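One chain follows as C-alpha cells, the form predicted alone.
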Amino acid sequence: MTVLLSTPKPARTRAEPASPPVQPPLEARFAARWPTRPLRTVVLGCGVVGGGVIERLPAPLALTAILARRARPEGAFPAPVFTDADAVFATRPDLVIEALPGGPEAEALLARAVAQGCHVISANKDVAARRPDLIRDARAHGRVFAHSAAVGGGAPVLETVARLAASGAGIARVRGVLNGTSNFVLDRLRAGQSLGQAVAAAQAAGFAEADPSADLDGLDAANKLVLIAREAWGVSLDPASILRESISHLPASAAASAARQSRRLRQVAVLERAGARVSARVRLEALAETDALARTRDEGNCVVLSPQRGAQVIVAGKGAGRAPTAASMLGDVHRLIAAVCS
C-alpha cells in the first residue's frame, strides 16, 4: 500500500502500520525560550520567494530591515530596504530568513548569522549541504537552523524523512525527482523543444536561475540527496563525490525515442543503505508511465521512501517557483514560532 502526501503540507504523514504520533523534530530538539515578545526578524533577499516570505510573515515577528541587491523606493516593503549586509545586522536580529541565490555571499552571510547566535532559516541547499558545522553550531547553542524548503520545495520530504525516522520505521531506500527545474526541461524536450527553448521556458517562468548548470548537471539533486542522508541516518556524505548525469550531454533524439516507447526521461536522485554504507547517484532514466516519478509533471518534485518496516511513503509537491518554496519556508517560521514562544 503507498500512501501519497501532495501540498498543502500536511500536519502529519499518515502511513502504515500506523505508528504513535511523533512531534515535527524541529520543536522537540531545542530547549532555548525567549519572553514571549516579538522575534526581530531580517530578510536576506527580496525576490521572488523573499518576497512571498516577506507577504505573509506572521506574528510574533517584527520585521525589522532587508536586504537587497539594488535600492528600493521608501516603502515599498514593510520595512527598511538596505544594500549593505552590515546595516541589516545592525538591527540586532534574532531571526535571518536568507532567500538568496546561492552563492558565497550567501554562505558568508548564514555563517555570520550563526556567529551572532540567529535562529536562521533557509532554502539555500547548496550550503546546507556542504556546511553541516553551520547547522550544528547553531543547534549547539540552542538555536533553530532550518532548511525545509531546501528539499522538495512545496512537498515535505525532510519533515517525512524525520518523521519516518524518528518513530523507528527506518528508511531503506530514497528514490525521487528532487529538482523541479530539471523536470519542467524534460518535460518540455519531450514535448520537442531544443534544450535552449526548454531552459528559456524555465527562467521565464521563475524556476530556473540565470546560469542553471547546478540543475541540469544534477548538483541540485545531490545536494539534496546529502541533506536527506543526514536526516535519514545522520551521515555525512560529499555532494561532489556523487555521481551525476547531465541533461546537457543528452542526444537530442533521447526525449522522443523514450516517448515512442511509452517511457518518460527523468532525473532520478537515489541513495541506498546497506548496513553501514550508504549509497547515492542521480542518474537520468527512462521511466515506464506507470512509475510514480514518471507521472511527475512540470516543476514538480516527487520522493518515494521505502522504510525497512512498513509502508511505501510518496511525498509529492510542487518542487520550484514562489509559492511552494515560500510557504516551506514559513512552516518553519511557525514551528520555530511555536518552539521558541510559547
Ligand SMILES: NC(=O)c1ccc[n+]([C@@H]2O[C@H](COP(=O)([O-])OP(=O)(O)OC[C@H]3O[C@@H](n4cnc5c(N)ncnc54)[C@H](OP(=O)(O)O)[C@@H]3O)[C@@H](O)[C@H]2O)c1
Second form
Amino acid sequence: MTVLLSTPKPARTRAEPASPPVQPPLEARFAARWPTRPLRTVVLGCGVVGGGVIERLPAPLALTAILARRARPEGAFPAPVFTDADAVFATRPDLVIEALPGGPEAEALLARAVAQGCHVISANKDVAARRPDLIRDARAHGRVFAHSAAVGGGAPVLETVARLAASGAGIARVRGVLNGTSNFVLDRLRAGQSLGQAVAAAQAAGFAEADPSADLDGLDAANKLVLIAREAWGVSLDPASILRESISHLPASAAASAARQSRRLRQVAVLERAGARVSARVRLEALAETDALARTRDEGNCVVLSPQRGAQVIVAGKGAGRAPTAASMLGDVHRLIAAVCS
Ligand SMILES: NC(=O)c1ccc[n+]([C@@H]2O[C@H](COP(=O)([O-])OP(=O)(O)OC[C@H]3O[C@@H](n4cnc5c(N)ncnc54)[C@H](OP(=O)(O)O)[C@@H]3O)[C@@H](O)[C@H]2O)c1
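To complete the pair, please output the form predicted in complex with the ligand; the form predicted alone was given just before.
Once more the chain from above appears, this time first in line as the rest of the complex follows.
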C-alpha cells in the first residue's frame, strides 16, 4: 500500500547539539529535483472528497485536469473540468488522484491510469478490494498505488496495520466499526429517526453516496476487511463471499429496544486468523455502552487490533467526510513526494 519511507539522516558530529536535523520542506526538495518539471496531476471526481483534495494540493504538483460527470463553468476549479476521460488522460498525467464512486467506470479509469504508467492515489475501496492485480502491476513498474483513505477515512487504519505487521507482533484479530455512514445512521435510528430520514441526513452531511446500499448492506465494510487482511497477512479474500447483515432489514424498533437494555447497535466488522485460516464477517450487534465500538459515535470509525504478542492497539477517528478523507489522501500525496525525492 502506501510507501512509508524514512528520510536518511545526516551523520551528527560530537560538537552538534542533540536536536533533530532540520530538513528542507518536502516542496523545496521536490523543486530541487525537478526545477522545471512538476508532477502533472489529474483528479478524477471533484465531489466531497476530490473537491477537498483539490483545495489543498501541495505546490510541487501541477493540476492539469479534473474529471466530473457534469460540466462546470470556467474558473470554478483551478484546472479545466472535463466530462470526457480521454481529454483528461491526454494531459499525460504522472499522478492520477481518484475520488469517483466505486464501480466499473472507476475501475476502467484506474486500469487505464496503471496501463499508462501513472502513480495512483485512490479513495476507492471497491476497486482496491476487487483488483489487487492493478496495485501489483503499478508497483511492479515502480509506481505508487496508495489507498490510505479507502479504510478509516481520516483514521490511519491501514498505516497502523502495516506498522504492526512489519513489527512482527502478528495480528490475530481485527474488530471494528469501519463504515461511518452506517454508524451515523444507527445513531440517528436510536434518536428516533426513520431509516429514510437518517440516510438523508448522512447524504446531506456528505458521508453517504447517492446509493447508500453498499454502506447499509455491509459491502463497504467487507471491502475494507479485504484491504486490511491483505495488509496484515498478504491474503486475498473475496468481498462477495464475506457474510453480511443489512441495516435495511433491521426491525424499526431494534435501535430503541437496544437502548432500553443500555446497549447500542453497531455494524461490527471482524477478521480473525487461526493458523492458515482467515474468517471475516460484518454483523449488526447490540453492544454494551462500555465497548470501544459502542462509544464510537456518528460518522466515527474505530478499529481494535489484537496482536498475537503485546497489547491491543485501538485506532479511531472521523471515518467519513470531506476534510478527514481528503487529509488522508494528501498524506499519500506527501509520501509520494518523499518517495520521488529520495
Ligand atoms: N465521502 C466520504 O466521506 C468518503 C470517505 C472515504 C472514502 N470515500 C470514497 O471516495 C470516493 C468519492 O466519494 P465522494 O463522497 O467524494 O463522492 P461524490 O461526492 O459523489 O463525488 C463523486 C465525483 O465523481 C464524479 N463522477 C461520478 N460519476 C462519474 C462518471 N461516470 N464520470 C466522471 N465523473 C463522475 C462526480 O461528478 P459530478 O460532481 O459532476 O457529479 C463527482 O465529482 C468513493 O469511492 C467513496 O467510497 C468517500
